[in-house]
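To begin, one chain is listed below as structure tokens, in the form predicted on its own.
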Amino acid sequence: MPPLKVCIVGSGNWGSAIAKIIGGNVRKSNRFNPIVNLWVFEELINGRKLTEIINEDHENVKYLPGHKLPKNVVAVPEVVEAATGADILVFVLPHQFISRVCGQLVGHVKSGAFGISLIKGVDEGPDGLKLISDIIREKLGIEVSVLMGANIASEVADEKFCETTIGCTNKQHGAIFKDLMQTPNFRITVVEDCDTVELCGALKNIVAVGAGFCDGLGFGDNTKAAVIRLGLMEMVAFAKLFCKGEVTTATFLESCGVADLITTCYGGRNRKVAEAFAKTGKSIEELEKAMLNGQKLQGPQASAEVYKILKQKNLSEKFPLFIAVYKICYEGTPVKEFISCLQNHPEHL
């Protein structure tokens, strides 16, 4: 069997961190082609193209400064060129862009190729919830697994120990992905509960916005613990309502569940921007531009998509934390009222 060729679709901080891992692993294995294509959205940095900087200096100076990428990771500015001949497509870009990028790839994906999504988000389809992996499957006609976990990109790039979860129903693909991405400090568990793994990655960002509101309002660790617990309860309830397959409660105990929820509520960008929102009164859009160096915030947009789905199903009252985050971010509800969604949560009735 010829070695498998890998293309990473996306090169932000998480895409660059995973490129560092994949680039290192493929050089040590006969299973994979040693050259990894990295699709990079072209930008000018101090007069130089970002692809040129990555290919010559082996560093993504905008999104993952201070970390050298392996020399076998090759930045390519055109997504179709990057993906040509790839057996494995690793999708890791803001979920807002996935439909457009997949549209460009239609008709250019190798027969028999398969993918994995590291994208934390959900979309709204005509029938309600739309998972990002479903969008990729439908547009490209390939099998798609998911990877979600407590994986802050800078810490992964620093090779600090962490765990992650792969949701994959194809055992052969699961073994390949584990070979491709596992390291001594990036440990992977493979489970079959794909939809739940992916939903956890999207919903925890909404909860993290709520945790940031609490920090900005000056509430303590007890309050944040309540946000995490009530948020987890809403995540479980939402998954049981909307997942197509069986929802295994044990999946919420994997890295994709409670671990990712905790780390995001204490260390992620959604918490950080939400805290600033509560303190400054500036809009989410202003703060995103000022604080995130071109990265995108996922929590508020996920709350908007979840809100539309819950309203359509007349289930808003069962998810007060999710609804409060949406209304504060988009409808002008004062942030100080967030505490009331905790005080009156149906979990206490």
Ligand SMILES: NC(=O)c1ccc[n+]([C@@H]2O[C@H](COP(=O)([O-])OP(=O)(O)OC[C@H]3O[C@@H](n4cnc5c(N)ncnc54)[C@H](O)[C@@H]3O)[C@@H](O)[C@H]2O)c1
Second form
Amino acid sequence: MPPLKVCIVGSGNWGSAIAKIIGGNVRKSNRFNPIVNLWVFEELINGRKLTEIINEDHENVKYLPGHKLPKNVVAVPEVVEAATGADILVFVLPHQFISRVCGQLVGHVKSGAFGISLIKGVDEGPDGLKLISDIIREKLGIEVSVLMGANIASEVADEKFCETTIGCTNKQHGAIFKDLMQTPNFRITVVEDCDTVELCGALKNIVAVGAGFCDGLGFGDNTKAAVIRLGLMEMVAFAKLFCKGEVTTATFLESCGVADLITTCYGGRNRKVAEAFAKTGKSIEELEKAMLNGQKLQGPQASAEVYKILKQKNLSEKFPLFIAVYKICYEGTPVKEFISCLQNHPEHL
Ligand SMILES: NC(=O)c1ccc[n+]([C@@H]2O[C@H](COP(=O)([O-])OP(=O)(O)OC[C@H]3O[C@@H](n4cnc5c(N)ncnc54)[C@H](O)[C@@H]3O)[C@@H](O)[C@H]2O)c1
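Structure of the form predicted together with this ligand (previous: the form predicted on its own):
Okay, now the whole complex, with that chain kicking things off.
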């Protein structure tokens, strides 16, 4: 079998960290083509194109400063050119851009190609919530696995030990992705509960916003632990309601479940911005611009998608944490009411 050619679609903080891993791994295995294309949304940094900086200095100075990317990772500014001829597409960009980018790729994906989504978020569909992997499947007609876990990009890039979870519907693809991305410090478990893995990645960001509110309001560790636990219960209940396939509770014990939830509620941008929101009263959009240097938030938007589907199904009362996050972010509910929204949680009745 000819070596598999890889294209990474997206080059933000996580895209660049995973490019470091993939670039290193393809060189060590003859299963893969040693050149990896990295699609970069072009921007000028101090008058120089970001693609030029990456290809000449081998560093994404805007989104992952301080880390060298392997020289076999080649930045390409046109997404169609980057993906042409690729057997494996790794999707890793903020979810708000996925539809447009996939639209550009229609008709340009190699026959037999398959993908994996590292994107944490959900979108809106005609019947409510839509998984990002479903958008990619529908637009491009390819099989799509997902990778989610407790993986703050800068720590992964620093090669600090962590775990992650791949959810796949095709075991052969699962094994290939593990080969492509596993390292001694990035350990991968493969499960087949693909939709559950993906939903965990989106829903935990909503819980992290709640955790950030608690930090901003001056609550302690007990409160945060309660928010994490109640959030996890809502994640499980929501997955059972929403997933088409079977939802295995054990999947929530994988890195994509409880581990990612903990790391996101302590580190992570959603928690950080939510804490500032509670402390300053500035809007989420204002804080996102001021604090994240071009990076995007996912938690508030995910809460809006979840709110719509829960309202439509008349189930809001069963998910007070998700609903409180939405109402505080978008409907002007005072942030100090966050805890009171949880005091009559169905878990306590
Ligand atoms: N950063 C992390 O620690 C981390 C960890 C795990 C998963 N993720 C997930 O990975 C996904 C990608 O996040 P990230 O951290 O790599 O991105 P990011 O938020 O760091 O960067 C934003 C990216 O979007 C690009 N961009 C800006 N405007 C654009 C446009 N109009 N069209 C297309 N692209 C545009 C930028 O060039 C940049 O590459 C997200 O779903 C995130 O939840 C992130």
